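Just the one chain here, the form predicted on its own, laid out as structure tokens.
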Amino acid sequence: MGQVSIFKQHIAAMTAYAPPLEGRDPGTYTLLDFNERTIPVAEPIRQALIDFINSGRLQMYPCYGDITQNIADYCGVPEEQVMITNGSDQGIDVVIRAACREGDEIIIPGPSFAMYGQCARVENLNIIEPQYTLEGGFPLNEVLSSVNAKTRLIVISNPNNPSGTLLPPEDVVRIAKAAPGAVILVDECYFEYSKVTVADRLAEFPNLVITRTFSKTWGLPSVRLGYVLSAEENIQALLNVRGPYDVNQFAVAAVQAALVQPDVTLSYVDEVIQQSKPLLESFLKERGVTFWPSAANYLWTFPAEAERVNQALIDASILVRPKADAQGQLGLRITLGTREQTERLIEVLSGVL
């Protein structure tokens, strides 16, 4: 007879979210598989981390100083509307835990980022999954018609991962109005690429909660700092769930330095969006390769024989992320890097398509 789990039955029956992280050596491969910044962090950030190591404070608990005020200034919101988290993953987890109890309904349009579903399953929620489509984009009508008295939370990944689909702010507001008793979790982790936000509507719609991160654009996924933006009373409630030391001091030191000179980091965004993205899009159109319109730093592409294309890229030391659509057709989600990296990618794709 099998051992009975000492944990909640539904948790023991789950599978872990285990992204394929092993063997990703930036010395060997061009990493176009995790939507990361594809070049090292800006020098002031690196120096701030070295200075922190040399400061003699590693043995102390973290002290956050004015980090929330600096993030608030960057976002153009009052400090009371900001909470820092251990990556945006913790933000997502804390919001779902604070809002939902077992048996509640959560609407997660799919396919989307795996952490939403993972956190929902931990809480034993009923997941409703209207589907994004290439033709229609975000399933707005299906989401609106799925709202009922049991709906506690609606996820809007904006832009969505893996498709890159962007929902305009007025449609986010429509959903917020349609479900006033539910949390509208707007994940803006690619905000620096899309430049679209509902941060200016937080006072007007107290059910809006935004998660963001310093992982993607800023190139700091290894130190884990994200943040939540919401009405002040929501932030006060969420601080009751987040621990006092959940964010590490390395992350704060790095982000403080990043925010002093944001342009040093964000010049990379311009290269990705203004040069690399149009370059890859026009190449894919020329070759007749289907891809989803994207407002982020990646394109979800569907070449014929995607597995063969993926293998050719691996052989050329380029990693991308295989991702199947709702119909099971395998696509390749390709992160956009520098112009030079994109030209090399196109060169390899030219030989295989």
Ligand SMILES: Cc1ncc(COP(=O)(O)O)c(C=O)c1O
Given for the second form:
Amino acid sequence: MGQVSIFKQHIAAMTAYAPPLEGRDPGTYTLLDFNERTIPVAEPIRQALIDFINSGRLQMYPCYGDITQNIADYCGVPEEQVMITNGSDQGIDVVIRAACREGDEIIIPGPSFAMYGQCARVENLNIIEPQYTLEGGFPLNEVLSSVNAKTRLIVISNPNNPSGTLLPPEDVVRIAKAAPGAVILVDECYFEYSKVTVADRLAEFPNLVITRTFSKTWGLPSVRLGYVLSAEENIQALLNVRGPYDVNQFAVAAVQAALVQPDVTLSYVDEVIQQSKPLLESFLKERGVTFWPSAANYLWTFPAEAERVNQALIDASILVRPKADAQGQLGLRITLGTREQTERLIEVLSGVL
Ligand SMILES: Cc1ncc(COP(=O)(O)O)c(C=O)c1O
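Can you switch from the form predicted on its own and show the form predicted together with this ligand instead?
Complete assembly follows, chain above in first position.
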């Protein structure tokens, strides 16, 4: 018999969330595997980081200045409705920890981003997992009928990762109304791509909590800055859980610089959504490859012999993310990059499909 863990039994029995990060050399590969921005950040952002290193403040604890106000301005909400976090992963973790206790029910429509389930398992919650479908999208009726007195939190990954499915704000609101005592965690990680938000409904629905990030569109996953948007009293409660220095100063320096000129960053969004996405979609349609309708910068595709296609892409120095659906069929989640990168991707796929 194995030694009894010094930690909680359910935690010792878990497996870590370990995405395949090693060997992702941007000098060797075109990285279409993590839904990242596929080109470097603008020069002023790089310079802001260098300036911070040279500012003689590395030995000091972080000082956040007006970053929260600047993010609030960008989002069009009052500063009191914003809390910065160490990536949106921390936002998800803090919200789940603040809302749920062991044995509570959490509804996480699946398949979805791994962190929700990971944080729920750490808290030993009962996970209810209605399934997204290619035909029906978000399992709205199942979510609504799963709500009961034990439901403490409902996750709406909007758009969902890996499927790209978008739930319209009116349906988010239906869920918020149906479960007034539960937290409705709306993960708007890919907001700049979908341009759909419920940030304008926070005052109306005190159970809405939004998480967002500078990791994806803004191209800054390495420095880790996310934020939570919610009613002021919720932000006050969440600040009791988040540590005072959880966000590092590099993240703040980089994001301050990025927010000075959002257009530089966001013009990349236009290229991805207006050029790359239709290009790849029409190629896939032409070749009869099934893919999920997506509101984000990635497409979950199901080519025949996905394994072989994946290997051919690796051989051509393109990384994508293999992800099986609920039936166990292997798909490839492909991040959309620049038009040029998409043309090259299509060229390689043309030779394999
Ligand atoms: C839906 C979703 N939410 C949150 C995250 C985490 O982002 P962050 O880097 O801000 O922790 C990801 C990253 O893949 C994601 O896909």
